[in-house]
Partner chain sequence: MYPVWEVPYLTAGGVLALIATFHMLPSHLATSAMWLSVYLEGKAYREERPELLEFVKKYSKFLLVFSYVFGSLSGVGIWFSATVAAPRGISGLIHNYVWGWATEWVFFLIEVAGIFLYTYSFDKVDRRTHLTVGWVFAAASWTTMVVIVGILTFMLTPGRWLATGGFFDGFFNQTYWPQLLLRTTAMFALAAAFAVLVAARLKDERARAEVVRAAGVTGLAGTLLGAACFAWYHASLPAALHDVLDALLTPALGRWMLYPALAVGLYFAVLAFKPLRVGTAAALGAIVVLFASVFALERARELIRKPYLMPGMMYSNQIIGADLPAKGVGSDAGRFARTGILAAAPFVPEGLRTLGDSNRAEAGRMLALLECSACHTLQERGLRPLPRLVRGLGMDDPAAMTGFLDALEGYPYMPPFVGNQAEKEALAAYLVALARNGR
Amino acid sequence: MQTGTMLSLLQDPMGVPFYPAVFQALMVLTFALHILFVNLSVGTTALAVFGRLKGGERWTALSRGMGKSAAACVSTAILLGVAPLLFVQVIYDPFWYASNTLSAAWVIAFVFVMMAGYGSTYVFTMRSEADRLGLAAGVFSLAMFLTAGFTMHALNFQMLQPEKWLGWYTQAGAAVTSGLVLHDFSLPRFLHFIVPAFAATGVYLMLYARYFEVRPDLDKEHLSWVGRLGGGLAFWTTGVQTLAGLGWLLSLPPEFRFYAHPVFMLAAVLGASLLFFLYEARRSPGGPQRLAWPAAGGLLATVLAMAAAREALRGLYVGRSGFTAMSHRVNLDLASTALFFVTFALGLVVLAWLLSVAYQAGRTAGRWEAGPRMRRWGWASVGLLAAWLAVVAGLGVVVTLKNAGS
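Taking the form predicted on its own, show me the structure of that chain by itself.
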């Protein structure tokens, strides 16, 4: 069977409820936010473990802070990972489900790997610095997060090669249904996702120092040291990422000529600009933390451009089989689409409130008291969630009764 024919048979005959280009744009946006927090999860965990191993007053204090940051980053990464995963399932359903079926055991194990790694971060933060169990828990967390990243990388890489699926599924004339094998892996591609973890963490350290400098109860000299450490880490690992990106670019199929793709060129220019900016930030008279917010903005812009370049590259891979994201049948369903976008907007409102509370509370020494505005925003968020639950539950009851009577 032709690969293109196989893919068309695997596509959902119901099509998609709205225009694929909208889902594709949202997938790029949400993936960029997700991978940013994935990088921070790996980087802060690694730095927390390193700080505990190195010891000393400064590194121990930094390790404690990074351990708490890691727990928050992991939960945020998981939350933000739901949306791009759903968009992939909608747009690239024959590719994603085929890859998941071929390595089903790894897909199921991924959930437990993340649970184990996330739980271990709390063991790490709760144990004392002298406790070996705490250190072991931190190392275990880092290993679990890297395993999870390795798994997702392999699953995504497998889905781009439908011409190999039949060979992976059959061996010696028999079907292989165990799902125990990850069939393909690209080291340059994997490094291209992992090395930025330390660049993002460097920028995070700059923000960390800038954020806490208003606290009168914190050591200003320590925060200055954290800012300088972050500036150096961000600059040098961004330079390493440039080399890793070059290795990844050389590993791509030459017929793609991806180096000449406009989206990739934009991402490359932004990456180079960020590298130059970080070099200048290290020489800032007040320390790199003085330029923490512009650095964070530059990092976000670069990650967004790279996420768009990743999607453009995926289009080239699947295009070899005659598939395009725009080839889906559009079965317009305005009601479900409206519910989706309302849910998305509501989630942003509630998330913004939670982030605002965390931001203000962390910059206050002692107990933080919410002002009238934050209280009103909080009650409004609770009300919006209650209204959303009532609407969704009501729709479920109406649809159930309607189907039962038909």
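The structure above corresponds to the form predicted on its own; please give the structure of the form predicted in complex with its partner chain next.
This part shows the chain on its own.
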């Protein structure tokens, strides 16, 4: 069977409820945020383990902070991973499902690997510094996160090669149904997703130092050390990342001429500017943490552009079999589309309240008191959620009555 025919047979016949480009944009956006937190999870865990191995007052304190950060980052990474996971299945369904079913055992293992790794970050944080079990738990977490990352990488790489799928599925003329094999991976590609763990964590340390510097109860000396450490880490690993990116670029099929792709060029320019900026930040008089916020902005912009470039590259891969994500039939469903976008807008208001409470409380020594504005915003958040429920329940009653008996 021709690969193109196969893909069109696999494509879901029900179409999509809104324009594919919108799903694509949401996918790129949420993937960028997801991978950023994946990077932070790996980086903070690694640093927590390193700090505990290294010992001494500074590193021990840093290790404790990183352990707590890791738990929050992993949770956020999972949370933000759900969205691109959903959207990739909307517009790349044949690719995603084929790659997953071909390596099904790995897909299931991924879940348990993540549970084990995540569970043991809590063991790490709850054990004292002297305890070897705690250290072992940290090392174990890191190993699990890397395994999970590699599995996702392989699944995403397999999906780009539909012409090989049937070969992978066949052995001695029969179907291979064990799902035990990961069929392909690309080391340069994987490295390009993992090295930024340290660059992102470097920027995170700069932010950490910047954020806590207003707290009178915290040690200024220590924070300034953390900031400088972060600045150095961010700069050097961004440099390594540039090389890793070059390696990946060279490993791509030459006919793609990806180096000349405008989205890639934009991402590369942003990456290079970030590198330059981080170099300058290290020489800033108050330490690199003075420039923590612009550095974080630059990092976010770069990651977003790189995520878009990755998507453009995927387009080139799937295009080889004549597929495009835009080919899905649109069965327009405006009601549910509106449901999502209204909920999203409302949810951001509520989420922003939570985050801003957390932000302000964390910068206060002792107990933080909400001002009248924050208090009203809090009530409004509860009110918005209640209103959402009331409207949806009302809609539900109307639909139920309309459909009753038919």
